[in-house]
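What follows is one chain in structure tokens, specifically the form predicted alone.
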Amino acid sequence: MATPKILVLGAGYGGLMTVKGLTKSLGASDAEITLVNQNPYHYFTTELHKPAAGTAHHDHARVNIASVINTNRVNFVEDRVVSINPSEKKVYLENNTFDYDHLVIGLGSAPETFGIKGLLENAFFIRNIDSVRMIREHMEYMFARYKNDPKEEYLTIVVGGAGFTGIEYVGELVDRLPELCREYDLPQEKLRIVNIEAAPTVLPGFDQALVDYAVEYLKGKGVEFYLGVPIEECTKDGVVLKGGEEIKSSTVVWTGGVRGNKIVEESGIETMRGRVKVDENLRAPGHDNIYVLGDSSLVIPKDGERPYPPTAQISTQQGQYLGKHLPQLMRGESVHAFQYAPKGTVASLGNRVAIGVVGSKKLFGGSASFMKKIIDLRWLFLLGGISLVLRKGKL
């Protein structure tokens, strides 16, 4: 009997946890495991707001994949996925084609633009290592230009979206911009950080006392909030809000939401806004050999109507579940349903301040910031053990 082929697409939080688990739950001759990723590194999506603002080097937000997986057991392929053909059980890459018996899709997300005109063409996105490098370099170039050509839009940063990524990025900017003012001899009073959110509140769904704390802290640092005001258009000169107000800015960064990956949408697998509503074992509907996790998946609680938000935390747990239970599912055995167990949520507001909920306890300021750093260290430990914590960890 041929050795079953397991193909894992994407080395994000879910994909890496899946292959790390499979190397423990499967014997060396039980299956061929192949992991495909576009880059030779895994990047920490929860850390990208820091290099985007310039408060950390982008190398702090990534780790070499070969250093955290067992390359004797996992065939790692650095290539870009082009298409998935479930009927043929094939995945087409830019430079290769792979057959599979069991497919795990963890290809991440794409920006959700909500049809805003000009957004894809004129805004920056906190998406990956390359995109945050571009944001930082562009922002600093605009600051450098101001001395010779003092246009206010060079010193105006518009952040679209006040969810997690938006607020954490704004928090990093609050820490970074005073340093840049000194570096480029700029008048700090001319700087503007404008955070625009279509919903009536920042961090929708978060505890109101924590939201109030975050808004007051950031306002105290000079951040301007436009809440309940959608962006209608993004141009090369800035943004136009509903009602016609224009905010001139040379640096517009969009953090206002994600949708599933287009490759999954085009594969013929049933999706909702590009995401797959998976069953209790994380299978795609109508495909008992295809599993979907991370931002490409939709997991709806038994007692709820709204899906869990796509976070690193749920992706990690999905990967741990598949890493442990995929061998049983391959054999046709019954396995308990995936159950997401939230460990708490913490949003940083710069390096020393944060807000969060852990269990039933609300955390503010320094104690929340310390908890955020502990959560980050936990992921490093899960990924690469104590050696990775010592290499990459920061308290």
Ligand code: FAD
Second form
Amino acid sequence: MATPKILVLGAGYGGLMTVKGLTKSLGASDAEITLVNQNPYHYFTTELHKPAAGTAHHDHARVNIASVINTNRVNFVEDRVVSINPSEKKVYLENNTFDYDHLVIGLGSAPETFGIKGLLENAFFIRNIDSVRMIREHMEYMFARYKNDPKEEYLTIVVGGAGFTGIEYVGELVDRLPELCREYDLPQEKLRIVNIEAAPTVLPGFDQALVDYAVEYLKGKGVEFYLGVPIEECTKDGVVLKGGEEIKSSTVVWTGGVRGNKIVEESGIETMRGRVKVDENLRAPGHDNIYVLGDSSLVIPKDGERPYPPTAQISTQQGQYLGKHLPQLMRGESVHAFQYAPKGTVASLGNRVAIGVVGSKKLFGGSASFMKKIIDLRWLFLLGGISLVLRKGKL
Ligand code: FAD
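Can you return the structure of this protein in the form predicted together with flavin-adenine dinucleotide (FAD) rather than the form predicted alone?
First the chain shown before, then all remaining chains and molecules of the complex.
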């Protein structure tokens, strides 16, 4: 019998954990494993708010894929997936085409704009290394321009969305912008960080005491919140809010939500806002040989109605599950259901302050920030062991 071909798309949290697990759970001749990713590196999405604000270099948020996988066992292909054709069992890349027997899709997400006019054309998005490098450089260029042409919009940063990503980014801006003002000889009192959220609260779903702490802390640092106010339009001059108020800003960063990757939506696999509602073994509906994980997937808790939010934590656990159990699933054996075990959530408010829940314990300030760093180090450890922790880790 021919050796089965396993094709894994995307070297994010889910995809990397899958291939790392498969190299342990499969013998060298049991399957051909191919991993496709559009960059030669994996980026730590959970840390992208730092290079976006300029509080860390973007190289701290990425690692070469070849250095963290066993390239004797995994054929790593640097290429962009263009389309997936489940009926042909083929994946088309920009420069190649691959057949598969078993497909694992971990292509992450795309920004959800909720149809807001002008957002895709005029806003920035915290998505990957290229996009955050652009945000930082654009923001600094605007600060440099102010000296010659003192328009208030050059020093006004609008962050759309006050969920996890938005609040973490605002926290970094609070650390970084005063430094930038000194660097560019700018009056700090002219600086504006405006965080706009359509929901009535920041960090929806978080405990109220943690939310209050975050808002008080950030307000104390000068952040202006507009809560319960949707953005209706984003233009090249700023944003227009419901009710007509315009906030002029030459840097608008949208963090208001994600949807699944379009490639999955266009493959004919059933999706909801681009995400695939997977079965208990992470299979796509109607496709016995296609597995979907991470932000491309949708997992609804057994006793709940709303899906788990898309996080690195669930993506990692899904990758660990498939890395261990895909060989049995490939053989048609029955395998226990994937069970997400949430370990808690911590949101940073800059380098030294955070809020979060770990187990049943609420954490605030410095202790939460320490916990956040431990969580980041854990990912480095899972990915590349102690040597990667020593190379990239920061406390
Ligand atoms: P990703 O990690 O997004 O990886 C997808 C991979 O697919 C990437 O390598 C990408 O380059 C590749 N890819 C995409 N399209 C193609 C293509 N066409 N061809 C080839 N390759 C492609 N979650 C937490 O649990 N905790 C946090 O603290 C946290 N903080 C966050 C902070 C920020 C600023 C952001 C933006 C997100 C945060 N998240 C956090 C969410 C978390 O990062 C995501 O849920 C997680 O990255 C999803 O993992 P994934 O494996 O699905 O995909």
